[in-house]
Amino acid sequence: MTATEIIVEAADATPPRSTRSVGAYLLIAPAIVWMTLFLVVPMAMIVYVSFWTQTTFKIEPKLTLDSWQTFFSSSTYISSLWTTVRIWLTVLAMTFLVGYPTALFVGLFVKNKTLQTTLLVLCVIPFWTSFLIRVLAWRPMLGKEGAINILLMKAGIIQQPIEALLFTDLSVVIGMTQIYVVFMVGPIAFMLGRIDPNILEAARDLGAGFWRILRKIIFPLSLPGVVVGAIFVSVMVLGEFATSAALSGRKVNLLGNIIVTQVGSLKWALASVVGVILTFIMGVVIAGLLRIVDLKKEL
């Protein structure tokens, strides 16, 4: 059979594009249903149910601007607002600070694939207990007579216990960076693996040194990564209310503590406002770290 009778039989085999159409929408069909029914369908629900009119004991289904307005009038929820916006960039940061040289050391530095794998296992470890449980651990650690200050003194760093670890921002940053950095180490990890070592080789021979490979050509191929994991990061921290109401004292409010509060006092129109501005900040920010890289072409 010569090639030109190869390639007319296997054209003639091609089933056509319309058949290919048909198929290919109907692998895509339970997606669409799934993310139609529980994503679409209750997002939808939320913004209408966020303009109900609420009064103190009912809600009905009048259109109406007084559930915005409360939110945008108070100070308090602004202030919310901004506390949930400083918090995410405080924790995302940290995030990063912490789990950059870990997924480094781990995916450049650790040669050994086994103990690479026991060390991401080791990351893990703590998400085999309650996160409640890993969030409540902290108090006895934080305290005015916790661990961490007892340690202190003990080594003559400190004269006086410090207060402001428990209850305040700081706790609240400390408690979700150790509990959310590892979302961080994970992509950074993977994508610093998959970096060709006769790439760095070459760098090394060319008289590059190790602070200039790394700005030049390490962090540049792990930024897929470090977008991912700052996605990961981002939508969970922007979503806490535990966190922030275990380790602050109920002193921190967070937009997901008003969620939380507003629905526990059956004010769905005014925790319908606060979902929306949650989900739409969640929107924007994943939109623009997406914009970094592009995850389709590097992933």
Second form
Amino acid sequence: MTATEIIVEAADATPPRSTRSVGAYLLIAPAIVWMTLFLVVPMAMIVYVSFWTQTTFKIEPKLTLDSWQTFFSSSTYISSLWTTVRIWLTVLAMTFLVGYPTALFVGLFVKNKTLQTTLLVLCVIPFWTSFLIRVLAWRPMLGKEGAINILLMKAGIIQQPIEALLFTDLSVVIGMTQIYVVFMVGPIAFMLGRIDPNILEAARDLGAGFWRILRKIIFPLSLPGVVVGAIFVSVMVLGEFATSAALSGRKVNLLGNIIVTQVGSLKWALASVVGVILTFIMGVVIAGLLRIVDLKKEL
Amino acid sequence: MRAHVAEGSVLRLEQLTKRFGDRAALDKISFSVNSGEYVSLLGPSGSGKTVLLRAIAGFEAPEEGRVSIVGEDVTRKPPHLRGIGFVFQNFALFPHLSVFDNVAFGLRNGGDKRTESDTRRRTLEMLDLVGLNGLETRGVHQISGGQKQRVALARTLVIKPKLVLLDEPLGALDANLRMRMRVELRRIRERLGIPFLHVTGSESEALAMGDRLIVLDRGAISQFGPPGEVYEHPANPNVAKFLNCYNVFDGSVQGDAFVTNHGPIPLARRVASSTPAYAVRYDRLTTRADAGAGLSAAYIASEYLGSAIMHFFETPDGKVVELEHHLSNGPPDAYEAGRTYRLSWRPEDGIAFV
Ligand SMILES: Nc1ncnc2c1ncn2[C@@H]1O[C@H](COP(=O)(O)OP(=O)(O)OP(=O)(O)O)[C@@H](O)[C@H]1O
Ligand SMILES: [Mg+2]
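The structure above corresponds to the form predicted on its own; please give the structure of the form predicted together with its partner chain next.
Starting with the chain above, the whole complex follows.
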């Protein structure tokens, strides 16, 4: 049940209509004020600014499509749009492929509740260090003389160090997957933990093997968790710039990196254009994901 | 205790033992269920009923003993290879599937490849048998408790198990529905001829439904026999207590009498038992004339049960004694609260466990 439903139902008990609606609106008022001030107004502002006229050193509130034209006519910007989409989809797939089995293990196979919580906390421990350190720690791992190359060479699997490990799409994907996988694991493990063990036993009793139970029972029941996890990961990856800056040697330019550069050189109008495009993509992605399941019903 | 092992039975347990830590949840359970038989399993909460069913179905591995299905030892086999259907107490329906898909689930698993039209036909047949026609496309959240119960049953029966285990199948239903489902369960089972092993915490359900009745107490079988026999001749004081129709008094045998705190009671029927006690059925007590055996107790209250009325009395040392008056025997006597009455019964109606 959502918060507004609770409010409406609670308010139902008070008979006079007028006090009822006034009371209900009073409850929601702080949230509305907050959202208006810090979400709606800034968003409207960004859309507005994206139509302003930008000259080298200053920006004027004279409406023009110039910045939009600049964005869509530049192959650099367009290709960074595709890079963003490509990295996002890859990281989304990777966090799912790594996260789902992990969640399955934690949420379903670990029967002891204390151990379950401990394992989930372990997933969160990397967050006790700063973002930058977590990202930069991949450099000595993936570099030409990094740990992975040394290990592979010692083991005689490769003769030459693999250079493609660092400063490529691959290193960015590896870095992001490691950072964001926990946001996939959490919601999925939560949904899996809620599955009644009797349901799985019933399925076993009816002759279903492990894979069939996974496909027909466990996965559908955990789907809301997958969707919530995918939303978390998507929103964070689409807005990313730091991981790609640190691990790609500036070769992978995401929309987030462009915003940073443009803001850095005071190109507010173009930065706003990219911001609007990014927000639009996120909106479409979230709306699309929410179509898969009815979260209101499931949670 | 007797061993209840017969040849040619559908289910046969031999010395089945299951421990959690050093506590035995099941202690050397042996009995068998014959084909076409309806066996009810009665026991107080925590007596091991669920563990027993789970061990039979293969969800718990017993430490000792054997489980055989139609002569085949299945002790080490996984649940789905045992040919046993399990109906869970909370139904355990697949929440994301429709009524139809819930029932068809087992058919679609089969190693034997069957066509979708065959699956469809058998599923619809089964839904028809349990009285759920027209609800195929509903989600399992959109049906009533009784209907969920039927889906759970249909889902289990559709794969033609050799034996069906039901764990308090009616426990989640209200009293009215429970009565209707009792009749339904028996009808469905008679149509299919599959043996049922039905766990229940309700003595009236156990007595009404079973061809035979197992009484389980602290992981061991106290008694196994036809309901009438168990009801009339409880094997020990605990069985008499679970049946919820006996006044059971503590005490000991001295000469020709069973001596309780409430005075001596003449002995007629003796049953060997490890703990001494004296039991007499609620409906054998009277306050009208002295029938030979008896005690004095103060009247507390009455409870109207429809066809009978229960009168509650209390002895001076605080033991509550129940007297059941069947209304077919005329209107109930009027008692005065707090007044002491002489409750009596014929000596041959009492059972002395010695
Ligand atoms: N997984 C387990 N681990 C440890 N002890 C258990 C486990 N399952 C059951 N037990 C214990 O075994 C005993 C029998 O439990 P069981 O669930 O069979 O009782 P029951 O007769 O079904 O009771 P109820 O009528 O309340 O369902 C109980 O004392 C219970 O605490
Ligand atoms: Mg139980």
